[in-house]
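Read the single chain below, which is given as structure tokens and is the form predicted on its own.
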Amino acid sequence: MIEITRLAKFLLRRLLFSIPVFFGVTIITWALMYAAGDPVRLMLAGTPYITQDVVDNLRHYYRLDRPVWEQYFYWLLNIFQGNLGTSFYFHSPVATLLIPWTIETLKLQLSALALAVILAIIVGVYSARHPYSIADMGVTTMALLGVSMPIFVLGIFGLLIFSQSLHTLTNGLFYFPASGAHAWNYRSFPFPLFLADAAWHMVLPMLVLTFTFMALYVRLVRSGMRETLQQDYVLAARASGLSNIKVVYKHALRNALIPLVTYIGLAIATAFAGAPITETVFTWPGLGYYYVQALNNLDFPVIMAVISILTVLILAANIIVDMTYGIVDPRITVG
């Protein structure tokens, strides 16, 4: 009962706390947008004749014309009542947008980060296991690689050797496409055909992210796992005659995969905005591209959907961390 009361305490606290960051969040975020330029100047960029009138009715209907605060309480009124307004550039409402975009986005996302955490973990208490080897070496140099490279500069290294090249190489018989997250026909195709064409299209994006990911992960859980089998109660249980494999999995692992908890939760809230460098190297659909192009054409209520979203995310996430150190590690209490 005492543990149930404390919980509820800290999420009432935390929740109240995030009330604040939220509205500062979105706040901050307006008062840029519109530091940024005009969104109508930017619409009517190719049309040099529009008449002034057409000038102002666009910002009438769009109720740019109202006082920056007016347009803020508006938007904010209509977003708690699930109204995410209408695109400036795409002419279509928000919600309907971020619907397929997120899809795309949480396809790649989530697939390169779970296998970037399977992998993390394995090569990361192995290399903890064995430190100093020829193989900790050579998987602390790669980490570092992939920690210190841009990942657009590794996105546009990957396109040159496995879609361009392959292509040259095998003569258009085998390479990875260079854009895109389905065939041009795609609709057309049998379910079978359907996957194996999206699989494709998803391997280069999602091994350029999948390294990304794994370059921190591994360095997290090696220095997790090195740290903690030197813990005396990690000797007492070798001591004790357990096996090697239940001290490393069963004990030393969970106290070495905390951090990694962290970066996980944080990762998956902000997949929800998708990766912007790594979709828009790929032109990959998905909620990162989109996002980038709002923000070329100040798309403001796409900009404020997407922002505001994230926050959300962020904020609960964090909770949710916070709650599951006690999972990972009993010692830790939640409240």
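Note that the coordinates shown come from a computational prediction; the quantities given were computed from them, not determined experimentally. Numbering follows the first chain given and starts at 1. Rigid core (definition): largest C-alpha set, two forms, superposition within 1.5 Å. First, how it differs from the form predicted together with its partner chain.
Core-superposed comparison between the two forms: the Cα of P301 travels 2 Å or more.
Core-superposed comparison between the two forms: the C-alpha position of Y126 differs by less than 2 Å. Once the rigid core is used as the reference frame, the Cα position of G265 differs between the two forms by 2 Å or more.
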Contents of the next structure:
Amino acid sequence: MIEITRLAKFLLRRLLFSIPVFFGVTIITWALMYAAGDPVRLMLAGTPYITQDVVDNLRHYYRLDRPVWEQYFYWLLNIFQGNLGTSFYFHSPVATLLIPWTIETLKLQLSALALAVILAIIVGVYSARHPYSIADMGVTTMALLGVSMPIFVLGIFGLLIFSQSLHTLTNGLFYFPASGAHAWNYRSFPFPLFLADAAWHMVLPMLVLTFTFMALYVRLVRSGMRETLQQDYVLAARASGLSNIKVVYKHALRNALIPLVTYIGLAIATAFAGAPITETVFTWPGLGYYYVQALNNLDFPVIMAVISILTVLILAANIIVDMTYGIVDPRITVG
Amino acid sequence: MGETDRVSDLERRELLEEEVETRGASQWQLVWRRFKKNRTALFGAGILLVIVFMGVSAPFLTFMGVLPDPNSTIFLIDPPELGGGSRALPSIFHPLGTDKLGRDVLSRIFWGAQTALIVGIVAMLLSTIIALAVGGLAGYFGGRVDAGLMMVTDVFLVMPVFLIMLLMIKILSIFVVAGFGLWIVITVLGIFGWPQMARMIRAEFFKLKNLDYVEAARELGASNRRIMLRHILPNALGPIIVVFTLGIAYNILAEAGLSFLGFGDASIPSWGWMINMALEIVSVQPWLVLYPAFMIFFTVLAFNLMGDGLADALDPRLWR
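Having seen the form predicted on its own, can you show the form predicted together with its partner chain?
Once more the chain from above appears, this time first in line as the rest of the complex follows.
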């Protein structure tokens, strides 16, 4: 019971921190877009024979004749009613556009993140147990290469090799798709085929993302594990005759993971924010890809909505990561 | 006295001499000595030297006529026998060929080194100044100042920074005259690159301000400013240099990413832009992507290797 109230208190405090962050980010974004100029002029660009009446009506409709703080206030009010505005470019409500984009981004980023963490733990622990062996040297070298390689270069060459060359080599029998998250006619697919198709489209972008994430995490796991394995309690566990596997995975692993968990909180923000590059390379129909499109079209409601939703996702992810601290390290109690 | 004893005696004396010598050396000489022993770090320094040479020599080589002007599309009118034209294959006149607009790729690679180094270093300097101000004040004064400044830092850490950088560049480039696009990128990278460093500096200042020598300086009547700049900062310099070096690597990657998405400065030779322009033809002429990609890779690798090496050299606890 005490546990639950403490958890509730912790959640409340984190939420109280999250609210000013959300306001801070949205106000900065709003101010930047306000500085860019009158969106009505943009919307009407290239449309001949527009009378001043129409312009005034539109300005009134979008409340652009109001002071800027009032506009922001209306935007906030609308958000809480689930109304994110209407896209200037797609001419449809942003809220309905945003749902599939968010699903695609979460699907890609979270699965890559999870795969990277699992693989990094396995590889990093192995590497730490056999320091300076050939395998360890290979792992550390690959990790360094992965950290230094821009993700779009990896993506481009991944596409060239596994999409184009594979297609040519197998005469089109087997290859990985170069763009998109689904086949064009996926709506007519039965469910199993739909799943298989989605997974097939996801392989290449997910592997590239996983490799980039892993490069960072492996180094953290490896150094954390090496440090932990030299500590007295590990020696004591070994001396008491426990098997090697038990010592490493039961006694040492938890402590060795603390730096990784600390880092993942920050890494999630970077991962979500890095979505534009990955998604542009693979033409992945997620938040990042459409964000770049919206910037090029100056589609302000979409820009505003994508930044807000990513901020909320990052804040939520941070709270979850902070809560897992307690699981990894019982000395740190949440709240 | 057996043979073995004499050998170990000699060894001991050598060790002793080394010890005596070590005590005489300054801290930075020690760091350099440790850095020298690290072969991978020296490899990184070697790559970096080559890239710095490329960046510095690019204007001279162009001036002397060894390299063509990187922005000149005049080779469009060169006959194909002279290696001119759009996306020409490598020839004696253009050893790496030409790009879509008929500009010499080799020359742009050389000039791109300059761009990458300027972006990486200047943006990181800007970040460091902000981080020093925020982290230093927060760590030194503590209390309410610390709480307020760390709140701002935390906000910056959880922002979707890259998205806001893209938006800022897009908006700022409306107002800024053409030709200053690179400075927008540098400013934006600098403004958003400081939070992690500020946290590190805060921790260092917090640790050092309670040490006896700082207390002694304070008792002798040193002002806060003098204590911070003269007594604490030099001792916190080690980790700052490491983060600075790794930050340059991050900035170069970020600039390449921004340019790749088309949010850089098209009027200045940049490796990211070269990839962006070559992308549409990558399946036919992959080398146009390959050259700048490998330059980015090696530059970032050099800074990463040096950062790791410096971290080992500056932190004696890790010294093996």
